[in-house]
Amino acid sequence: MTAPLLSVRNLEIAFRSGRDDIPVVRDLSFDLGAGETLGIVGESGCGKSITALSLLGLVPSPPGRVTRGQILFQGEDLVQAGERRLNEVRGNEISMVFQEPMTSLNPVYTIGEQIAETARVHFGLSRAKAWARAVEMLSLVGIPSPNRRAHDYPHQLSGGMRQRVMIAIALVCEPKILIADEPTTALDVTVQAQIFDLFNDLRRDFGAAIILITHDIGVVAQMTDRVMVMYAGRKIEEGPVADFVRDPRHPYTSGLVSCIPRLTMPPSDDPEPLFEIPGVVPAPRDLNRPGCPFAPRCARVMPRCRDENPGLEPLAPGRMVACWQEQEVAA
């Protein structure tokens, strides 16, 4: 088998608060393919931003940091890796389309020359050869009118376009990953449906892998090969996106995939009312408590998830679930 283009051992994370530690990441485990989407689900708080930003090395530090584990991108362990060799990877082999594009970009510079620095950083070109590759990626991104439009500062741009200057930033040098953190929040579906079509002709064009970090269900199904779900800062489940949308194992999971609305035709006088998990994803803090994370909030609760936190365990290649009731039926 090819190896895979990077590969995540037992990571985890932890925010200083006073004296103590406080994980955020626990024993984190997953690969990622050449040419392969990745979906990374679960509600806000789970981990799954600050899973992100630890692949490339941006965890905020103090009060965070890596305190165990491998990020082996071809072989190579970045959690070991210097800043000056972190910062070759950074938008060069592995890059990000972070949440919020109008605070991601920088508002006393055109989009044309935050574009075209990546280019001359990287790539060393002169500065009228960065700018053309920048117009170029504008074009490719499917921004009208590049050539005037590089010349334009954010707060010129509407939201969809502001990501799609995003998208330009993470792809000018061609990565061999791009991690995608909710890249269409607070956009409209047809801009949503724009960006995605993008991604696609993207990934068809250069080859790249993709990490898709999303709540949305409706997007991991559409626009992922496999998924992983997180809850608490731990992979609850993972396996192809088919047998995640038709067959959830994981109460959590199936929670997830039950609160999509569901539009019926004709349209009901009496629709059923949208399903919810109740409570909320515990602090990190409650989280050395014994038993499983979700026992709480878990409506198939047994007496052993109280006491016991289920590992990973296999149920079929490909397929992995941590409950203590899945794990007891395929036994």
Contents of the next structure:
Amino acid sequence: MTAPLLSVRNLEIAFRSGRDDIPVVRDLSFDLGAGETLGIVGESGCGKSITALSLLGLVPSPPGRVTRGQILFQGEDLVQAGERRLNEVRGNEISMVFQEPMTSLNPVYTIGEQIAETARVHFGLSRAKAWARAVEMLSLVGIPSPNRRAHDYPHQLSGGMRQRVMIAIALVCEPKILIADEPTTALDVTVQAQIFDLFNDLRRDFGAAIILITHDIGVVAQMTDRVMVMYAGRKIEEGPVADFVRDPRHPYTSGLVSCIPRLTMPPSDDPEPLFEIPGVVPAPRDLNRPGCPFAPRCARVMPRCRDENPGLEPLAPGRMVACWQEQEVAA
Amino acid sequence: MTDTTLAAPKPVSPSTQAWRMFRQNHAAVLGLAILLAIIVISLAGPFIYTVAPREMVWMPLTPPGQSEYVLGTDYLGRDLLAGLINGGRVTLAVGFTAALITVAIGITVGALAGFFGGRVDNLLMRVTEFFQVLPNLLFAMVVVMLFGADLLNISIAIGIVSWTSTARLTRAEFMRIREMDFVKAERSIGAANGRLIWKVILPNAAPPLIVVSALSIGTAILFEAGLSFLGLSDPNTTSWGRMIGDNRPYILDSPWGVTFPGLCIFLTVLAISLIGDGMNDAFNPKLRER
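Now that you have shown the form predicted on its own, what about the form predicted in complex with its partner chain?
Entire complex below, previous chain first.
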């Protein structure tokens, strides 16, 4: 088996609060192969976005810091890399599309200038060539009459169009990994479908691996090859997407899957209430006590769950879960 | 029905938009006209009105309108009009140079402090405070007396006592913009710090900075007048402030000797203030029509 493109090993990210380092991501390991799409799911505040930022060396510091572990990109540890090297990696090798297309473009430059500038800095293209490349990228991400639109300022475009521009900027250097942090959360559902079609096309054309961060299980099922579920800064389940939707093992995962409202529910005067997981994600500060972090919210909690934190145990090849119940059933 | 599909609005750059707003402000346009007139007269005037400003040409303290020198003469019999025309050059030169120094120091210090934060910010802000608590006029006088009263030294002296407020404003703008999503996005595609400071954040911080820079020209002109009035000006040149200073002892006998240069300073600073106000409105997106 060849080495994966990206391999995260025992990553711990902590934020300084007063005199303590509070870990927000703990002992996180995962791999990403070339051309693969990995979904990272979980509620708000469980460490998805900060994990993504850490891959680019962009954990806000201070107060944040990678305190342990390795991020191996093609064998090179990015945690140890200097700022200069990271700037080469950013955009060139790994790039990111953010959640907020409305505010993620620089308001004082035209979109053509912004894409061209990126191409110029990374490839050393001439101005004319960089501009041509920008127009080409705009047409590639499906912006109509790109020649004219390239002269537009961000405020002249809709949210969906701006997100396309963000994607164009992220892809202009043909990175090996594209991280999309809730790329469609701020967009209409119809636009969302278009953006995901675009991702699929681009993956095919550019061969980029995609890390898709979302809390939308429907999106995950449609878009990804493999899914990793995070809860309170830890990975609690991982597996191929089909297994994840059909047969979720961790009670948190099955909770997430049950939370999807179904349109096929028959209309009635007394509708079934939507499923919800009671409670909220615990604050990172409260995670130092023993036991499974999900235990207080778990419907299937057992005495053992409150005392010991289950480790990740493989269930099948490529499939693992951190839950005492599953592990006892398996044993 | 007209064909609306082809009538896509032509993209308008932010500076074009600001200029359109500016033109609607009559006071600002008037200010701009006055300033341009003063600049043109100062630059071209000495070639057209060729009386030497420092030669004694007529009876001392001649009132306006009583000789071929229409604005009269000063206590040494020098032509006041020639003094005003030539003094404008010096006053404007010192004003613009000092403002340039003010803005260069202020923006650099403020940008570095606001962008890097932490220790850099702490250090630079303590330095800024040091300059803030110095008595401006006294410090500038010391600098000029130590290094000699030539135009460059005077400009530098004015620059180093007036950059602090520009630095504070720049710092505040940088701290605000630094946290914005597009800065994060630029970082994520590999923009280094230098690029983030000068090409990403600074253009977004520009509007208020342009306004204070323009206003600092007016402040610098007043400052120069003050120094000249106290006798701290280049003895080989004529400036409006120096004219006021020179004619001060004769203010009761010939008030025109201080009135005309005072009026020139007033008009110039007023024009700059009007322009500054107009720019402030023009850059304010809330007042700008879409």
